[in-house]
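One chain is shown next in structure tokens, namely the form predicted alone.
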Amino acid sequence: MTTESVEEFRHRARAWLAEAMPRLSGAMPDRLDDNRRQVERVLQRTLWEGGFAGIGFPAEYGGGGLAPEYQRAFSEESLPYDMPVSLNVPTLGILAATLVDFGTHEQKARHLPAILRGEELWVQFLSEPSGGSDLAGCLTRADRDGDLFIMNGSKIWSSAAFVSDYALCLARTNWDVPKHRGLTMFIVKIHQPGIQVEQIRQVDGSMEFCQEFFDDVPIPVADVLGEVDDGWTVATRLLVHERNAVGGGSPYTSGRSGGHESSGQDDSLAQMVRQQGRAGDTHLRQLVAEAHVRGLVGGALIQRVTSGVSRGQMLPSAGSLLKLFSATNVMRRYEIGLELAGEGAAAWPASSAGVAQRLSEATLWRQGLSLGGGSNEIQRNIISERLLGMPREFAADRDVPYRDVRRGGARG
């Protein structure tokens, strides 16, 4: 156990960052193309070699084994530097965190050091083309064949699967029990025979989301994460990690987070208003102030929830508070940004792209945060049922063997 105080750690991190990491020049890159992914792998390796990769991960598997306040101090010091932040979500904050919770010693020893070195990027294979928000209504199947499971089906909306190495994939292994009880979580190597990955073009021109097709893919039994037919337990914890990571409250992510970005964006908004010569406009000043206050509230909420969960004062499902606030806050911030930018968000000279362009492009995908990791409506259900103790919603398929559940007007 370290005898180094948080402040001593902070000073050591500050000196190392100044010496080892490149400083940011302008905004963080928006497009996560192949070249940027490779840059971030190198940056992650630099963190590993400096002893600052996976600060909150178990020391036994290459991490720092330190408390969340050490990670928070490092992230604050790293804000002026180019960091491998796209590895935070989903690789570090969601998938590696779930591996810590449920992996066998062999699984963690095989994958966690490689993840922390930047050698493995991970993604989650959860959503399905016909599933909507019903994650437990999984139709991708994995049938046991000796020491293997044979997987068939399809997953969709998988972020950057085309450049990722491994996935956690939820598949149905038992059709004779209710839907939540017949699922298993698998560790899947993505680029292998039988798996086809197709990129999906989005409205903003990006192609980060993917759809995957599985055709008799062999998965070793040793790559089951958790217990066979108990994948819903793993998936539930994975979603807790996702909501914490997206909401800015994960103890496993390093560098910028939703919380840091939320609290800092109003600075660029204020700068944009000044550049327009409208700093004296009372209404615009109120909008900038609202963005600033929302950032402060988001930061305070992150600290309150992460502290409450770590001390056992709040349930892990309190991460839905972070996810819901982050999603609604992002929507409002972009509404404010577009109003401040005015016509500058609709057209700009090719030689002078700036804050207005970024606002315009980001607006095209702003709705995504209210969907990924469970929609806002799902978060409200979780908050009402698990945090406030309100009655659960009616479900016609509860306690019904999944093969008898009607889907699309027919049984399975």
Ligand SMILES: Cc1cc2nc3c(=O)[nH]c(=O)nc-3n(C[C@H](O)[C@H](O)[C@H](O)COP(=O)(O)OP(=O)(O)OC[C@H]3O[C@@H](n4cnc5c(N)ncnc54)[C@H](O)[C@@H]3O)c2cc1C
Contents of the next structure:
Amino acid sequence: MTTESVEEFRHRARAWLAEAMPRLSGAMPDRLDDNRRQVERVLQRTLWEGGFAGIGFPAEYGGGGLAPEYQRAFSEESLPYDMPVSLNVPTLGILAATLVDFGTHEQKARHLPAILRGEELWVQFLSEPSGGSDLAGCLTRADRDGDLFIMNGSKIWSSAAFVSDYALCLARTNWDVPKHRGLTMFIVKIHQPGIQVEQIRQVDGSMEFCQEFFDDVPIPVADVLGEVDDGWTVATRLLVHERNAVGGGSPYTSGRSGGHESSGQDDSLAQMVRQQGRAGDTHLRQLVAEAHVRGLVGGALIQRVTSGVSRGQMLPSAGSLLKLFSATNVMRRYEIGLELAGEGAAAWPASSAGVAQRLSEATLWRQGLSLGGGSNEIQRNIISERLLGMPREFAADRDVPYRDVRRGGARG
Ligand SMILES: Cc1cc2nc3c(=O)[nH]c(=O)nc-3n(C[C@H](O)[C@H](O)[C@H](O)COP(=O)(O)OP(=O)(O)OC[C@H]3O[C@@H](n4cnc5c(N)ncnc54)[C@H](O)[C@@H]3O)c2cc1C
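Swap state to the form predicted together with this ligand from the form predicted alone:
Every component of the complex follows; first up is the chain already shown.
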């Protein structure tokens, strides 16, 4: 237990940040190329050396062991500084968080300090070529062989797997039980013989997404996270962490969060209109105001849901409210931004790419916001079934051994 108050902590953090972290000059870099990744690993190491890495993670494994208010105070103070924000999602906010919940002492001691030092980047191997929403319909298999499981199959849409070190991978270990009961979550070292990682080119030219192919990959039994055949419990918790992290409400992330653009703290749209000399235009003013108000509502929602969940007044699945709001809000913000940017978002001089260019590029992949972390439709299903108590969606395969479930016209 710390005796330092949140305000004392905030003052100490403010002084340390000014001393140790580089100030942001202009906007955060959007492109995550290899250089930027290296920079972020070093920034994470700097946080570690200053004692500010993993403020909410258990002290036993190298974290600060502090309550979410301390993490929030640090994040607020860190906004003017260059922070290793790409480590927030998925490494810290989703995968390390799940490791805290389900890892054995050995697993946590092996990985958490290394993650907090910026030495290990993690990724999630969940979605498959056959579909991502029906996560429990996973076809990648892991068959027991003594002290090993042998993994075969394929995962897809894994963000940045080619530069990451470890993954949490869901695989089917039992085909004789209904689909949710025969899954196991594994800690998988990505770059090893038997795993082929292929990058996928996206519409904006980036190559962030990957597909992995597993060919008789040996996974030690000691790398099972949680219990064998109970991977669904682990996956469900991982998804709760994911919705919180993507929605901006994770207690484990530092600096600007996924919800930052929808948190009312970003005035880049107003600045852009001022620079265009069009700040007197009533229509543009209304659009800027809409984006700002949406931001304020987003920030208030994050506060409300995170404090509701941490006090036990809301179910953890309330994170779906954050995820859905953040996805729809940020998409609307890009629409507004594109309208404000006008022709500046269609073409720009190579020497002066700015907010308009970033808005233009972001618009190309904005639909991804309604898919990554679970689609908007899936969030709506969760909200209606788990928060509002409406009847569950019909599922023909609910109590059927997975071996007997028809898939694409065939059985297992
Ligand atoms: C930016 C981004 C990052 C991602 N990162 C990762 C990652 O790191 N690791 C990973 O494993 N995956 C990742 N994904 C994949 C993501 O999880 C899937 O795209 C998502 O779960 C949807 O799966 P799908 O694309 O296969 O669509 P499908 O599941 O095939 O769905 C197609 C459409 O049908 C709708 N639909 C499906 N089922 C239902 C239902 N029951 N009720 C109503 N509508 C339904 C969906 O909403 C969607 O509109 C990422 C995706 C994006 C866009």
